[in-house]
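This document opens with one chain alone, in structure tokens, the form predicted on its own.
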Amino acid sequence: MKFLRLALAALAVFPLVAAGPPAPEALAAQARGLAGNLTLSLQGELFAAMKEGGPVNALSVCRTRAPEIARATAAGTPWRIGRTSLKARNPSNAPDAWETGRLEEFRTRLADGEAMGTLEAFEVVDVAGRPTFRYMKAIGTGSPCLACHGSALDPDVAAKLKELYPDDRAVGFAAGQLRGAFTLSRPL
């Protein structure tokens, strides 16, 4: 009982201070880690699917497994994780206004000589009256990506893309170009 009285007295003198949200740099570090985990998991499954059945087989990884992997990566965290692009394959991945601005910024930075691997952006923005941390990390176009995102697609790949994504805009890329970005957000 004496301990309880001392604890209450201490609170009167030193009230508990509610911890504010983490600093933007700390949140960016969390987002980088999640984006890195998503990248590794997605690449692993894509490469395995390519090896097993070629690019047509790999399309199912991007279509069904990528959203599942993103949800699994975010599970147990306050984060929402997705992919977006100025040339989206899936219309549900189309960028919002903030994402569009960052993707255009990435294109400019890349054209100015910045390395693809350094292209990221983050800030706290207002979403429906609530502060929300937003983060984006660029996705470049590597040589393996060209099988499904390049200019000269195999006819079987082109046919499958037309079947799965009638309004596909995610083709015509060259190696080294900005293909899109991982996009993460969490309310504060």
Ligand code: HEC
Second form
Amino acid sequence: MKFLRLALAALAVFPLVAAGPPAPEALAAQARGLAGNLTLSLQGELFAAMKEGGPVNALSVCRTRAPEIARATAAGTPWRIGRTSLKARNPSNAPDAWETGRLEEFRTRLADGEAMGTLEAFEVVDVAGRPTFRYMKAIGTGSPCLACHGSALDPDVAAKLKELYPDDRAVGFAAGQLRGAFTLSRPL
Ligand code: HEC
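Could you drop in the structure for the form predicted together with the named molecule? We only have the form predicted on its own so far.
After this comes the whole thing, all chains and molecules, with the earlier chain placed first.
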């Protein structure tokens, strides 16, 4: 009886020992940090490439570097990191059902007055029988993005986009609109 009371007391003091995977809030903080790093690296390379050779040059950088930078950001961590959008340029960035639901929620929350910077969502979901932590963080459209995602594209940019992305849906955006989201996941 005494032992049982001791054991219960120990459990109350050290709940983490019995709790298993980290708390969702802690996982969300990790994901938020990685998304922040990815934003900085992507924007750094994008703006440098724009300055060096204009948007047509930067476009090729986006195409090859964006996935590489995402992989490099995730390297050595249990996370998978990507970008998605309801209007994707690259079809391989198209959202799955969970991502579509979250992007639609972001759009509604934005319309209801929430700030772009606070739009995030996370949940533990079952992926092929395995509990998986999923996280998304909204990406807004800034004015530098309009050179390649706006509605008045330079004809050279428009021609190059048509060549590389015949099914491009990521044009016609205005500053302040939801462009897409970072999407991260890790098995628990
Ligand atoms: C120089 C042209 C260019 C500029 C400027 C640009 N992008 Fe892109 N963007 C691209 C290309 C090309 C892709 C497709 C990348 C790929 O193939 O994975 C893309 C893809 C994306 C995606 C992934 C989803 C999709 O549509 O495939 C997001 C999100 C995105 N861009 C956001 C932004 C944001 C935010 C900005 C401004 C900070 C921006 N982009 C500026 C060219 C550009």
